[in-house]
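A lone chain, given as structure tokens: the form predicted on its own.
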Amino acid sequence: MAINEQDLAGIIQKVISELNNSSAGGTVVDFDGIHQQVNDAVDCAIKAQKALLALPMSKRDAIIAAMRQTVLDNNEMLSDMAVEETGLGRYDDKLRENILCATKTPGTEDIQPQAKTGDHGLMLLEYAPVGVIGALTPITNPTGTVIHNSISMIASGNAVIFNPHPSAIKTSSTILRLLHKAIVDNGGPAGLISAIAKPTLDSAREIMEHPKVNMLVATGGKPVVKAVLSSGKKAIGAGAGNPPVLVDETAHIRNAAECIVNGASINNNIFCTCEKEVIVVEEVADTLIKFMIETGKAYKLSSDEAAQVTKVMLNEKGKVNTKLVGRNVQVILEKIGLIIGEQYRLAIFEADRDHPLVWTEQMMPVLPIVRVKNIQEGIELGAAVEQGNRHTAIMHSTNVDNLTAFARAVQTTIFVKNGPAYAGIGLGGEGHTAFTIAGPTGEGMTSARTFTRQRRCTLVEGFRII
């Protein structure tokens, strides 16, 4: 008996719904995506994966588009929540952050297989899930990351088990929840996405570890993408940065200060790709901090200020101070006795070559700046603080050719010229977006394509018809 589209269509969604109805062990349950058990969540995914890849493509472009407008019907209060968990960030930048992790991260669009025929037929090359990803997540992001690599992992047909930072789990779970219910209620499987209800390093460990987990995702510091590289798994690493601002005396100064401040201070610096120190040529430095003051948000320390503050954001041992990380500037002041305006938004100190900020990826908003002789010596800085991260650098210059000679130099996955460093996840600059920029494995700005292995297939006959 032949059975045509609608019925089909009709037989999936059926499949689907029983298949919502029950656990991984066969309970009926309310599921809402959250997990105990590693082994129940991998169970889960791999039966909600295999769904999903049975749904047409505009369902699964139908859930997509109900999870992004789930985002931004609930960012206010994820917002709020992720600054009251974390202590970390500001709240209008964490809106900021969410709305742009839901509109401009791709979705199905960035697997569209390609064709190519010729003499000898045709070659089709498409972009196939690779089955169930096990993700870890940051305290930094809770929201961001979950947001962006749950569109990404879904339009490239894959399911996706997150372990977020213990220190995150409320808002993460609450993401989570929502953009669970988001898929279900749009005819998608339950456990497409979840997460570990307690998450904890076992737990990461045993989800490192599962055999039926395909790939691994880690978003955050040198530790966790070293684990995730160890494990023997197709892995993706997203690793620390220390963005170094480089500015010559071609430079349209005010714009560069601008730029700076705004840049330093989103969030309170904790994006990976803030601007972590200025490196400035002598000719245009007292100009380009002139500039930053007049902003009316940045604040100038002495020099005793600025070496009280460098003892309370570092240990005796260089470590940062993980209690004022992502704190508003005054918090952080407050541990001197200094007290400024709710106007400032980022401190700004000048600093010898050697100063340990300087070397430091604090991601707090005190930024130390660092005059230089000529733009060799300040390419040289740049690219020495960068640390061989890869990860992101900013230059402020008219002159072509000493952009072009920065950008080798420092050879980082993002290279923005002449704006914020933000410009360069799609915040005011152009491209999409990405909070899991893997630097250290070389994928760079992750999208659905990352989350993929290629499948190529050969027609060797003749097929063109011209």
The other form holds:
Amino acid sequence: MAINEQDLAGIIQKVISELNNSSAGGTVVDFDGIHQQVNDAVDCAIKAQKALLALPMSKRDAIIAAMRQTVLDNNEMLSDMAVEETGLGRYDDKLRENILCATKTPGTEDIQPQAKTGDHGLMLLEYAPVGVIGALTPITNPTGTVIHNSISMIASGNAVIFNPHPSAIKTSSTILRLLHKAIVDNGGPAGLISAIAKPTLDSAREIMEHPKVNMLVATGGKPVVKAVLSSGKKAIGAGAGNPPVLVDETAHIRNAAECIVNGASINNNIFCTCEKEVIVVEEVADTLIKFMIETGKAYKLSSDEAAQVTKVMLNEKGKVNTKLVGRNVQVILEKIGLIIGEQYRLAIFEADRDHPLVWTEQMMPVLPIVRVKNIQEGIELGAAVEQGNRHTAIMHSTNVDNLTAFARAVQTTIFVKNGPAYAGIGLGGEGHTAFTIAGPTGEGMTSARTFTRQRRCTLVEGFRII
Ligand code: NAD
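Take the protein just shown as the form predicted on its own and give its structure as the form predicted together with nicotinamide-adenine-dinucleotide.
Entire complex below, previous chain first.
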């Protein structure tokens, strides 16, 4: 059989890839990052992590650069798939989410070692990898969380095994495969990131209990955070929120109205950071609502319509109707026979302070607005509805004392002043992004350094040259 040049190139490429795989500890030439069994994923991850540590830092940087680029190159397909598979969010906003994660997740610069010299010699502090990490990811951000976690965890020299949300498995596996290919194509080890083909609560438990998994990271609701914190391992919990936005009489009301409408409607309110209820000082409440309507994107419900829609959003026990989470406002309002134009992104309504949607993380573009007599009452209510999640709060005000008083009272990980909540995760705001915001365990906006352990090396005397 004659072999042409193209066949020969293919054979050479295959041999190189096989060599790469075997040196990385991979078991199958065409391995794409998806494992059937947790045990295989762990064995492969251990070898891959060792191989990563054997590579120079410049190589790690090149791998991360390629991972960022592959997200940007495939963004349209990924965004489309995420909305199609989960039914949650909006295509244009998923594009923004993926760009944010690809470009504003810190890389190896986040783990720069520190050195200190003095009379007694030299001390070097290094941020060492923890080893193999098990990551549980949510349905709400199947691409964003995998991108952010993968870049952060590899930057700090770890391997990661994902147990994605079962209802987002197609999207999660697709982004995983793309990132895995970018790693291997750029000389990184196969199996450095991987996912379980059919993730279940059992596979999550297996990962959590596996003796060779060194750290757990849960991004999701309260039960999964509780599960990893009960594992006996080092765990990072990024849990639920119910972010209040407080508006006082000194705020630039037009700006506040625009920020709230944009912030609460991004991705149909499924970001854990999104504004979930508005608390406004009586004096400016009418103006705020008027300006929100004037954005052309917010539809004001009558009290009757609000009562009806609450019944379809929550069941008799007050639990969120998951079939409506993250849907367009038109889909939700259609359930009560209300047809509104495509220009609307959000429904707003006036609510009493005891209204269930004020106290529930609805993750739907339907936003309650509560009037309060004054700023003191607003601060008290805002802190109460946040419910100790330590997640996110937003305030619009030009009074520094008021801003400080609310920030102190509410105690959240993210506090946004005079902007949409998403500015707090780096979208139109300063600072890096994180799609694992660790309020319960206190690491805050996670990044490469979060997934490390600190190691100190001391050289006694004799190092300085002066
Ligand atoms: P979820 O808690 O239902 O699922 C998250 C992940 O945990 C999934 O992979 C799921 O399979 C797994 N899981 C759930 N219960 C488990 C258990 N008992 N044991 C083991 N694994 C378990 O969350 P979701 O509906 O996918 O996502 C929405 C929630 O996540 C919201 O509450 C939102 O606020 C939160 N969230 C938080 C952050 C953050 O950074 N703090 C980011 C995104 C989403």
